[in-house]
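As a starting point, one isolated chain is supplied in structure tokens, in the form predicted alone.
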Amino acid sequence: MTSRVFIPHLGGRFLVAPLCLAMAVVFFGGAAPEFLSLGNLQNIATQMWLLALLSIGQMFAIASRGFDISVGATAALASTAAALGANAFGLPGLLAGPIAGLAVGTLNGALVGVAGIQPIVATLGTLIAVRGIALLLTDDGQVVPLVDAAAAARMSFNPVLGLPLAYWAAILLVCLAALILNRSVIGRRIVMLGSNPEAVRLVGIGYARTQIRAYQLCSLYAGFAGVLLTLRAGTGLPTEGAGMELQAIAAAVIGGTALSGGVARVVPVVLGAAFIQALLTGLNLQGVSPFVAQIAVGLVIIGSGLLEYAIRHFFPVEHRSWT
């Protein structure tokens, strides 16, 4: 059985993130010479991975024609769970973070894919609930210091071949996401679901199951981001992550992920996260008020939505058949 779908022309959309990053580097390099210092570039290269992991997770949800505004709260819960797990079982207990993320993603996927609740409603509900669980676990938002903070510091700050181990792990997770998206059956099904949900049903693919997998991947990567947050801070941080869900959506869309679903690539999403981190760092170096920086990020988010609109309405479409 064959079903035809309409896919936007892909030539230009994946160039937006590298172009935005290049413009940010040129602008801030001229306005604040210290921006191009080796130390600052290393700082951006390490700080961006938290947002990159959240953005990659968001990419899976958006590719399936949904989105998840609970990823920031999920990262905070994962950070808390990772710290509690590490204190109870040693460093292997950090895996409690991604497990907590996977649980949240399963719930989100079931609400959207099985119950048919709109993603904005489902993930808003889980955002509030997950934030409450994180606060409840930590006695009203108290941080959870790691017992073995020295080991966490070594993983986060001691370079191995130029980068700390925690960030090498993040790069491996990025490579894994690319394999899942481009080479796995579930990745192809998620993209197909976003391209044409009706085609998914016609070829006998489980709609609800695919939706659940997309949200599981989204929250799983938020869980890994929570572990990275814990390692970097040396504590579980139950109140962190507010606002990062919107930054993650912006990075994913700037990276070429179509809000209408069905189009995504991993590397441009990482570059979108790098652009947002470079923007925030550059504004900070220039002494710009954090409130003005929030306005700038807000404009970037609006711009990402306008970008999606422009691509859908002014670029030609190609026709592709799913068999």
The other form holds:
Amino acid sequence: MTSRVFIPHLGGRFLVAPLCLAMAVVFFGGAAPEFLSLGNLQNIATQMWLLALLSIGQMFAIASRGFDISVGATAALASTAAALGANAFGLPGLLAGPIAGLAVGTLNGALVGVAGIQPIVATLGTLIAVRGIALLLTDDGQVVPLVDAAAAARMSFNPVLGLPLAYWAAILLVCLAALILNRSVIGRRIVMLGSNPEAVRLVGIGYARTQIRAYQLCSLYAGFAGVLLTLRAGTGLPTEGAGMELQAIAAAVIGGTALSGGVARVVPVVLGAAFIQALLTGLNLQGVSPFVAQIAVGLVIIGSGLLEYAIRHFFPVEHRSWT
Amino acid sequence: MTALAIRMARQVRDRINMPASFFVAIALFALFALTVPRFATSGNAENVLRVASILCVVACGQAIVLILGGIEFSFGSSVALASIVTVLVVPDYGVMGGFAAGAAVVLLIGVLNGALIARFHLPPFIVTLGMLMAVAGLAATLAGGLPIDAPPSEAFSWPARGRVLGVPVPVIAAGASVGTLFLVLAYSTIGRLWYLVGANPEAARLSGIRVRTTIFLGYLAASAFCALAAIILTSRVGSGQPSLAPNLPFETIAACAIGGIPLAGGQGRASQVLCGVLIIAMMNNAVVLLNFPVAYQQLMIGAVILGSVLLQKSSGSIGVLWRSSVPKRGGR
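Moving from the form predicted alone to the form predicted in complex with its partner chain:
So here's everything in the complex, that chain up top.
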């Protein structure tokens, strides 16, 4: 019987993120003891959820054998929409963020699934167009201050049971993602689509519909990330999020999501996001310039690829006999 | 009469065999010429070509990588690093030394990419994305986050502003790049190997082709095109810029895709690169001439990228019509 927790023929793929995180904690903890202070760890534990939400969304897209480079722009648009919505309708208006995300995701999914455009070109087109829409909504990129900034600050900075409400919501969304991926029909179909698109066609599962759902989930989570961004900053940020898509892809890959599709798990992806956040915070504490931190993130992405190579090399897929 | 017309049409088709994007480019040109004031003037045409030339040179490199079934993101920051290295080297070793150093940096990044992708069989996506970020960080660190001005000189600005027989140097470079790409892809051994490896690496390996070397040389050739573009770009801005052309990789991928090169590998021609680049350049130029707000410009560029790819995807594409309307030679 195959364990659901550790799948041997996938090798240590899902162990990469926890190991990286542990290594980062040991390394930075050794180099600067204040890295391990409660305040700093809490800091990382709150900062990471923005990236975690984006990475989870990215994970759905990658699991379906695509990817989405528009998540940063989508988060910025959602942040703007959430701020505009909250100013018009009060706190429920924040939902305009995820709705905007869903709309972008539907477009991405239709372009990839129905029109058959390669994901990178489709999401590149929407990336540029979505940035344009965000500028259009905000009079060429002016930030949108929340009218009720105090409520937003309460939600994102006042701890309830150790964490501010907004971050509990993020954790809830991550749990929901795990349920969707592992337990729901659509989640399993997305994974199936990624592992064998032809089979999805042959067994009569709606190919285009599944593809659309994958991108909808991706952009929906980017939309939630946008709301988090708005709550944290107290303003809608129409030009934020450049470069976030790369970090999200990095976190998803470090979290064991296979770029060839069909292999994904939520918790390692969150740990991958935590690792990148720990790396950035740790380097910052060392007084390293953000540019050098950028070099580190780049090398980590290449390193994660090399690790995947090592896993493939030392645990070839054929060696399943010991399962 | 009709027989003669069909025969002539067939001959024309066999001679030029243009990609579908060629007709998109023509249609777009006609549309803009009719609707956009001052679009179809010779001064503006030179402007379009001058702006398109850098994109064109880099897109030639991207095309090779796409034919190999790969993808290359690191162009975006390697041109930035090259510009900074060039400006840092110029005071000590002269303009030629500076450009040589800048080009060498780009080639070195190409060697690294090629080695990682070919030797360790890593996904090109991951390698070049990581390289994009790492090199961007390196460029910003070297420059201290701010642009560095180059000592202005005639020689330094020649690659961007010079003319040979009245033709701007960047346009000559772009033409030479497309020409070289055409010759290499169509007539050289390595060009044919790139198609083979891109279409089916396993089959290529089984038929005795050295797949790793072929892939490595592909990324090296791509970085050579990028090095040429880096020289022109550095000369144009006259300084070392840590964020010189962040969208370059995306624009080149879009140009190739609009031209009709599938990202799956194994296909692609130089004429497609040229058409894709011209479509993007004309569009960028038209939105500026129309003096739209930035927001509308971005919306329109995004829409045209998607629209022109969609147009070629749709089964009733102009290219298909063109081919099916002319009976095949010999018939059945």
